[in-house]
Amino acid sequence: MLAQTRGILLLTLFLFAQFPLRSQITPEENNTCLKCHSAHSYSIYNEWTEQDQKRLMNPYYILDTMLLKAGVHHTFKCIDCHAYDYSTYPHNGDLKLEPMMTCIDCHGGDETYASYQFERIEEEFQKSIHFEKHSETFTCTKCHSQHYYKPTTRTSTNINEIVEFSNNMCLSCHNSNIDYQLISEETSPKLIEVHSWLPNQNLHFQRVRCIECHTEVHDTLLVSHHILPKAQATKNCIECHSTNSKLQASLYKYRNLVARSEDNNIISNEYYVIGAYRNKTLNYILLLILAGTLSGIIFHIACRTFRKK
C-alpha cells in the first residue's frame, strides 16, 4: 500500500519533471477547449431533459487548429492567457468584460525578443492613423491574431507569400464591414474605386505590400508601422518603378543580416541593393564619360596612325 503510494507519488513527480521537456508541442489541455471551439457545432449535457444536446459554434469563435499549431504561441494553455474559469461551460458572463494582454504586456523589454523591436513597433504604431483616429479601440491584435501569428516576412524566402500575408491582414478589415464597424461609424471605402489611379491594380496588390505605400520605410526596421495618412500615402510610380529605393536597402540590410546569421559566411549572401544604379540621370552621365574616354583614344589613335605616315 505505502509502496502503491510512493509509486504514485513519484509518477506525478516524473509526470511534472516531465513537463518542461513537452513544452515544445501543443498543451493536451488546450483539447478540452478546441472540442467546442474547433468545430461548427458542440454538445453539451442538458441537465434538464438529461440527453446530450448538439448546438451550432458561433462561426467567430471556431478556431482553426493548424494555424493555432503553426503560430508562435502553440506551446500555450488556452488558460494561459484566458481566465481560467473558461474550464466550465456555459461560461460566466463576466468573462466578457476580462481584459486581455496585449503583446506589450509580454513582450515589451523582453531581451529575448529584443531582435524585433517590439517597443520600437509599439511606438511607430502609436503615430500611425488607426491609433490616432481610434486608440481605444485599436489594437495589435486588430492585425496580429495571438493565436496565429507567425513573423512571415522574416521566416520566409518567398516574396508573394509575405506580400499576401501582410495584405490579407489589411484587407480582412478594409474589405469587411463586420471587422471594420468595431472600430468606425462609417462603412469601409471601397478600396478597388480608391486605388483606381493604380494601372494593373490586381497585379500591384498581389506584388506590393500594402504599407509599401502606406508607411514611412526604415533601414532598421523589418516592418515599418506608421501608417499614414491616406494624403501622405504615395503615388509615386517613380519610387518603386526606377530608384525603389528605401524598401530594397531595409529588405537587402535585413536578409544580408540573416543570411550571415545563418552560415556564417559573407561570400554567399546573395542579395544585392537593386535599383541602385538604376537611376537614369546617372547612367546617361557615366555613359557619357566612357564615350568621351573611348572616342579620345580613337581619337589618340586616329592621330598616332596619321603621323606613322
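Everything numeric in this text was worked out from a predicted model, so none of it was measured. Basically, rigid core = biggest C-alpha set you can superpose within 1.5 Å across the two forms. Positions refer to the first chain, counted from 1. Compared with the form predicted on its own:
Once both forms are fitted on their core, the CA shift for L63 between these two forms remains under 2 Å. In the core-superposed comparison between these two forms, the C-alpha atom of C33 has shifted by less than 2 angstroms.
Would you mind giving the form predicted on its own, to go alongside the form predicted in complex with ligand HEC above?
Keep in mind that what follows is only the chain, not its partners or any molecules around it.
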C-alpha cells in the first residue's frame, strides 16, 4: 500500500513537471519590463552626456512581483494590455496618454466568464455615483488593480478577509488625498466625521464592507457595483441587525452563508449570529472554565462518596 501511494505521488510530481499549471506560468517577456519596474532605480544611457546614468523610478510605477504573481492576470504579457510601443525604451512620452482597458473590453461577451456577469456589472456601474460624476474617466482600474487583483470575494471562506479586501479598495481613494484628487477637485472626505452618526465606528469598519451600506443590493449579483450617493446610504440599524437582515443578501451570501445554512449549531458555527464574530481565545478560556467547574464538581462528589464508604 505504501509503495502504491509513493508511486502515485511520484507520477503526480512528474506530470506537474511536464505540464505545469497555467497559474504557475509567468511570461518571460515580462522580465524585461520588470527589470526596471520592480526596482527603485533604473539605468539609462544619456545621449547628451554619453554616459550611463541611474535614475529613481516613480514609486507609482514600481510593481510588487509577489503580488503580481498572485494576481489573476499574471499569465499575461505586459503588452497584452499596454501598447506594443512600450516594448522599446526610453518610452515615448505620448504613451502616458494611452487609454486604459476596462474589464468589459476583454471579458464582455465572453462565455468563458459568463458566470461573472460582466455586462450586468457594467450596467450597474453606469448607474452609480462614480459614473454619474466622472463618466468614462472613472474606469475599473480606479478600484480594481489590474496588476494585483485577486477574486477574494469569490474564493475566500473568511469573512474578515473579504471585508478587509473590499474596504481597502474603497479606502485606497477615500482615505487618500493624493488618489482622491486624481478624479476630484475636492479634498478627500474625513471619514470619521462623515460617519459620526455610526456607533462603534471601528468595529463596523473592520467587520462590514463599505458597500453593505453604500450600494443597492441584489441577491442574484455577487457584488453590487451600483454605488449610491451618500444621501441614500443605509443608516437604519434594523436593516442589518434583524432576522431578515440586509447582510443576508450581501456579505453573508458567500461560502460563509452556505456554512450557516448547513450548520445550525450556535456553538460550533461562528457566523450563526448576524454581525457577530466569535473570539476563539475567549471560546477556549470559557471551555477551560467549564471543564474546570465540571472537574471540581465530579471531584467533590467522588470525595463525599469515598468518605461515606
